[in-house]
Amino acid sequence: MRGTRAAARTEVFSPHSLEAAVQLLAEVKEPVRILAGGTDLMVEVETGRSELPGLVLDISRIRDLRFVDEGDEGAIHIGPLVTFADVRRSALLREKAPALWQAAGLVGGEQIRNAATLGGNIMNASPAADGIPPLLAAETHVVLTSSEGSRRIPLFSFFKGYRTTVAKPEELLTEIVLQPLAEGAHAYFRKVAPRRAQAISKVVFAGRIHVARDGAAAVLKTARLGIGAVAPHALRLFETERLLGAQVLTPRLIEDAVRTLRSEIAPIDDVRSTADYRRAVAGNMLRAFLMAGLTRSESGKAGF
């Protein structure tokens, strides 16, 4: 591999249910790296980021792990296997979960998108993975399985800081549960890149607010806001989502928390773009999104 010092040897395991991957990861005692879709540690292996690791586990032949399903508590399940290609190809998905839906289709090209998994997306932990603010804004919780049993993370606490996650080196990612988009809400997701596709996001930026009429006044009755690319990882914009909840949606109150949101996120400068040019995006995004609500409001409109 070119730039890198490869493993003496590399052994890979490629288990057919999810048992034997968990006890595979309680009995070994060297780090293992965990391949779904291969997008991620293909790139940085050849690149020379990473390491050709020791020792593979291989779970994209773990059929149990691929799944888009509508709960009985109207709660939506998603495997970690399930492709990007998968999401754009769900109509519960494109209905329920409509940012998600359309940041899928912005990821990579073709090729890409067939091969690299939600589950992968979440775990790489880049700052500006686009799957990441839309699962923050539907509320998603994580879980994470291994020998001793399950645990559910709220999203926007799994990450720690830059492409590190609270997950043990024994958990597994084994489903990613969402909330659906409630009825007469609006879900926005944009994404500034150099390009359309193919391309890593100078800003990233997905949203749902729930816009009720009183009269000639527009309530902003719920927000959820997640942001990537911004900060060491990707955030849920709580003090901004504070600031908005339960207000009548005026001119005022989107300048306010456009500067709020400004002064809540964390950007830098680097080879992609600026931290003032970020911090200018991001509040501009936020700004279109209350605008269109405002708008959709008045004509009764859900989703884009």
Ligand SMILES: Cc1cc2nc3c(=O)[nH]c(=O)nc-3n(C[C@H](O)[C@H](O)[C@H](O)COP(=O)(O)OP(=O)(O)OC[C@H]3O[C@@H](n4cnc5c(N)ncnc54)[C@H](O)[C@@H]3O)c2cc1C
Second form
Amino acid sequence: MRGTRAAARTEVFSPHSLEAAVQLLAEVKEPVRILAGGTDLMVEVETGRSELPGLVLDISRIRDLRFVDEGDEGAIHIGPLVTFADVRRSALLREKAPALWQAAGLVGGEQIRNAATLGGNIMNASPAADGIPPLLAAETHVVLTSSEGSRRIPLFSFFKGYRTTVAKPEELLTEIVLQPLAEGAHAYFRKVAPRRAQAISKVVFAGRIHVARDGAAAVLKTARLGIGAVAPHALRLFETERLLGAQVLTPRLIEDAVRTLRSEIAPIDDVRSTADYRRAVAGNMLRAFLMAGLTRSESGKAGF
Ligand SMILES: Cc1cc2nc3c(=O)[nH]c(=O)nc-3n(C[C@H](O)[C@H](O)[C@H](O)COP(=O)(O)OP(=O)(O)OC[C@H]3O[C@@H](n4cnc5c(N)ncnc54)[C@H](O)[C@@H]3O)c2cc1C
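To complete the pair, please output the form predicted in complex with this ligand; the form predicted alone was given just before.
Every component of the complex follows; first up is the chain already shown.
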């Protein structure tokens, strides 16, 4: 296998079935790395951030892991091998998961989007991954599968720390289950980076709000907010959501929410940005999203 930092001899196992893949993970005694699109893993190896072990499990040929379906219960089910290009091609995701659809169009360039999978974006667990905040705002669960069976975990509790997750080495991510955007609700996605394309996010934010009119008032029925690049891992903004829940949306409430968000995140200074800038930008994104909600509701539109 190519890669300057591969083990002396790296074997690649490329099964066509999930059963064969989880069987391998159950049986091998040596470390294994899972490979999907390779756009994170191979960069890690080439830059020396990690070494390829003697065994690589290439899951890219497991066709059953590449699907986008609407379940009978109304949830949207996505296979981990769905690429960002697949997300962009999906009319279902465009309509019912518009923030994810928008995020997918801003990941890398066309070649990266053709190879990079949504599953890899989640499992790589970068705090700045663009696919994760829209999934957090869509109340996503992930399904992990081993030879022993499957378990389903809310995405907000999946990340443990910087680039770490609760997944065990013998588990594969096999499904991503998200809630569709409710009728009359509005979704938002915004990525701030040094350039408009091919750049790692300084802050990445996604939200869903549902505003209803009650006489002259705009009542925020629900708010679901996800954010990245402002903490060791992407976050669901529960405190800010709680403050906003079932409240009349006013400029004062919006400013309270901006303050809460800024205290809920824990950005750092690094090569890409400063903590102060990230905190300011994150608050501005929430304000822009909520102000749009207020303005549109005042103009008499029921939804967005
Ligand atoms: C030039 C360039 C630009 C990029 N731009 C962006 C960008 O704008 N936004 C962004 O968010 N990312 C960006 N990325 C990062 C990368 O493309 C994404 O994170 C991508 O989604 C990773 O998916 P992959 O299939 O390539 O993962 P891989 O590299 O194959 O795997 C990533 C990690 O996930 C594990 N893994 C993958 N699938 C599974 C699974 N099903 N079960 C268990 N473990 C699994 C692998 O073992 C590995 O640790 C960029 C990368 C490059 C090289």
